[in-house]
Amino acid sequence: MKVENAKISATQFMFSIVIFIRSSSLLSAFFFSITKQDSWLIVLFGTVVCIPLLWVYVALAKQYPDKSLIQINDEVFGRIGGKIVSVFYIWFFFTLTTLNLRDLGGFVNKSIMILTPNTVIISIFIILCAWSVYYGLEVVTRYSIVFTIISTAILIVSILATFNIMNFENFLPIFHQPVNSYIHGTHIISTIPFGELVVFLMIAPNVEGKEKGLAKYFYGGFFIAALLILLVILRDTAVLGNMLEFLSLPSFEALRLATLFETISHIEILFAVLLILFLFFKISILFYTSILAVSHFFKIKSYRPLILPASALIVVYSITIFENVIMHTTISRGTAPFFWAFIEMILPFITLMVSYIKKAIKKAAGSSKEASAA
């Protein structure tokens, strides 16, 4: 049954990838304060342990090119089974919408509009973003590049308004943390955001030209944002040294003290312009993949009636998820990560895997039956 129709480019797809991943920005407190310094390892080891996890997604998506994640659950186990799984997924493609809904109102209210009340801003978010969600696919991904090309512009700029206050002495001494402190961190980014493309199972199917050669736009989209997270991160740690770990927005800092060319400041700005359209971009994708797997899920036609009471319960969702930053930043460190590896990592291999079972008992079954027949 198909509930979207929509088709996008292959190219609006790896885009769409790197924006998702970009947006991020805000959650890089949640490792600086474990490995300091050293946190650009960090991401250079998260890359390496999700290449083959990126390897899972790309091999169900050719495996099932035209079904979602949803219906590939309820074609490897079964009616009841899949029910099972997706509803899983569904609880974790909402819960990601509510959490960086919240996190988009939380940076507004703190950096922008101060007076204005957190539900007022949440609010008005999630009506721009079911905006774009009722017009489709094509529209939510539609300016992918042009985000992709503005804020490589503004990173670049940013590096250069702040290379005079760099100390490079602040990456020193390398690898002074525990091992632990680098697993731990590791296994953050790997699943926050990195694991969170799974999402993209969902949109995969509506992608133009899949079939020659996916896995070069996922793995492409993939390493270009791992690319520019590492530019931030060596920016940030260049800049503010041992302040990063008290720090809960170490970029918007770092670029409160940026001067370019002795005249211009306030470059911050920048910052947090593209760091709203980043969240309203991802959070568009999260809103719209949540009511098309509910929409597969109980096979509805059309996702668009969904959209309204949708909208309500993410709101309801984000003010009641946490009582304040210290607990959901507890959480994202310690329990969060091991939540997300279940339903990033650990389901979709299961999945895979039981798919090439049943396809290699059929095979083989198949194979017994010319054998008898002959």
Second form
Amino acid sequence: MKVENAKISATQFMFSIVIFIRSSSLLSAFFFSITKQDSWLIVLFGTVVCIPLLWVYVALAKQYPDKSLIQINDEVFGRIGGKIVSVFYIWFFFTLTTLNLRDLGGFVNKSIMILTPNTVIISIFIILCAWSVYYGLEVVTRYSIVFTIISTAILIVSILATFNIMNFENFLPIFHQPVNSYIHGTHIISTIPFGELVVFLMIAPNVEGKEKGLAKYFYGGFFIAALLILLVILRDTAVLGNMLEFLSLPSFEALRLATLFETISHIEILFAVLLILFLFFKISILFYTSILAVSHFFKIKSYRPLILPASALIVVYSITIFENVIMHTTISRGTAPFFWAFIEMILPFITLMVSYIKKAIKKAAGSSKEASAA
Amino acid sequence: MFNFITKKLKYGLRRAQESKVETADVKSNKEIEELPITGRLSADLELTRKVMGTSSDIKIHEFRYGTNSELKGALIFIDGLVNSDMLTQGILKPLILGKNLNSYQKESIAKTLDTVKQTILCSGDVTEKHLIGELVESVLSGDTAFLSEGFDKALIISTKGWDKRSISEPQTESVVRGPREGFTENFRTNTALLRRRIKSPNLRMDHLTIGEKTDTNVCVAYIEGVADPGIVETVKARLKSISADAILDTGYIEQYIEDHPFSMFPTIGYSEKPDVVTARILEGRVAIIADGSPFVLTAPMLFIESFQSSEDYYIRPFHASMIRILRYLAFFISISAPAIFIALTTFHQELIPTTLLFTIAAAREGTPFPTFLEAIILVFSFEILREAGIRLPRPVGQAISIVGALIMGEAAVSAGLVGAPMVIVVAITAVASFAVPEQTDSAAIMRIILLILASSFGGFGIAVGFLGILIHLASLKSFGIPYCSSLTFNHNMQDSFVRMPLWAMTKRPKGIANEDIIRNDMQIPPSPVYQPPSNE
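Follow the form predicted on its own with the form predicted in complex with its partner chain, if you could.
Let's see the whole complex now, leading with the same chain.
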């Protein structure tokens, strides 16, 4: 059973990963308050920690090249066990979609449209994403390369524009935080942007030439994204210094301080543009994977009938999920990484191990059969 | 007993009447057209007259020819569609004053016909037709039919020669540098213009006729071995599936065969210039030429094609690339300038530098309408001016644009009805929209959509509008090729945002041409070596 027949190129897949992770860097406030000026180290630690995690994902995708995550679960854990595991993933995908939508609504509400109710903004945006999801994977991932180029260009412009107000003493002292906070920060960054890549196991079967180079593109996208995030955090730390930990949107504030030729002063509008572009991309991918997962779960022939009910569900969920931004930040800093770690790290690892054991048992059984036959 | 007889009689009578009706039916035009040519001249001419009616331009000329003028013949042609020189010099003169047919006449009638065809008629294109319908069809398309007593076929002699517009410089796509020829309304001239540029035997021109009433000649031109056979087949299949009664312009064909009839973007390209169409055919596209239209369609079309002008390739690459980037910018301005202005002035005043903000506020002081209404009024009055300017005779059109643009704009500002900044923004928009002529129509619609979104949701509305446009663009396909291929960097980028030098444009666009991808093998800059003249 194939719900989606579209094929996307490996480059598109890679840059989708870049945008997907990069969009989280816009809301990087979660760990700034924990690790302060050493946050850039956290990115490096997180990258190192996530390499084995990516290896698990790639190994799963290689083990079952034509199956999505939900179908892999069915294969590995059997019919009932698979469904139980899949429920976790589906809840996770929907929650991620919701959280990102809420982030967007919160940002727009706070900085652009102060008087408009959040519901209106969220509803408009989910309609947009639903429209793109309706056309399928090809359309959802089509602009990944363009968006990457735009975002990199804007990053370079913003670094140049803020260069005169950067203070490199802001990085000192290095390694001056308690060890706990490094572990805490690494945990956050490896679960909140990086580990979310588990979503791409839903898309991996539709990548062209996945037999040869899926691992290359998976890792490639991940490293490019990590590098971009590193640059963003270095810029923010250098510009903002101690102010960093008090702000909810550090990048936004960093750009607000930049001036070009006296007249062009408010280049934080670039940040707003980027945020809307990226979150559109990320929400579309998450929305797409959520309903694709549901359709694989119930073995429905097409995911399109699910778009409308799912949109409604996501809108309601994202309005009611938090009371305010503070709650969101607190939960993202404390509770969420533990839930996420279970779903992003432990579950795929267990799945991979079980599949290996099953394979080994089958092989042993096969060889013993052969031996008995002989 | 009597009853029985009368019944029988009645039955007989009815049968007779019915058979009479049947014979009357035979004389409907459709059925006559199916009849073969009998060989009895008077009967054949009678049938032809019945089909073609008594129109004054249909000429049936009966004459006698042969050694002693004992053979009866007739020419059927349409006055005005045939070349009368050709008719008299090439057909009538040799027939009447011509060769001795006596000896052949005796042998057989078929032989005589062959002789007439091979040795008497001075024409390069003579065919034989057997049905009345076929005869009528060829006569209607400008040929002359020759019928003779005793021949059960008609000779169709090609004498097409009507008045036509000569090749002239097209009005729509004028260039500073490059060929100035344009297509004309004449089908053969257009195919010849293409054939003259591509002297490859692989240039195929497959012929079709579309339109039940008009029977328009349509030709599908492509290079075999370069064009994707799948696309060629799709184009032909879609053309064949058209069942319309008229094709008056290639615009009709475009609307019948396009992929997305409900999209505001055109998914089939057109051009009036043979060099442009040639270049597109050489890239692997398929051209559709129709009789009576100087516009030739090309498919598949990509979005970036609208930003490529033929002149880009005739001038050196640096300036060409700069102009091309400028066109993208102009397109962006033409769809979004009024929307951005409205979003800035009504929602995000803090983003405008202070001095500029004061200037705008001063200009808007005392204007009665909200900015949105102002923008809508100005955008619509510009569209009205444009439309009026196109339709009016040229000298009047200039007067209208001066009165409309200068006097009305100036008066509206000085009377305090609209703010001067808005007039400037709409004027920039108007000028910018002409930089990308193929997308002018879609830009006008997008501009208004963005305007409405911007005035209701500010910058967020513009972002939503642009994302919507991007989604829509990504969902479009033209004959199986994604419409925004090169825009999204997963395509051949040698000829998209910048134009690479010609020697570096090594490949034809991927996807459009699937065979024979390599366009040139140079890949390195040309390095001419100076050879001093030898002294010997």
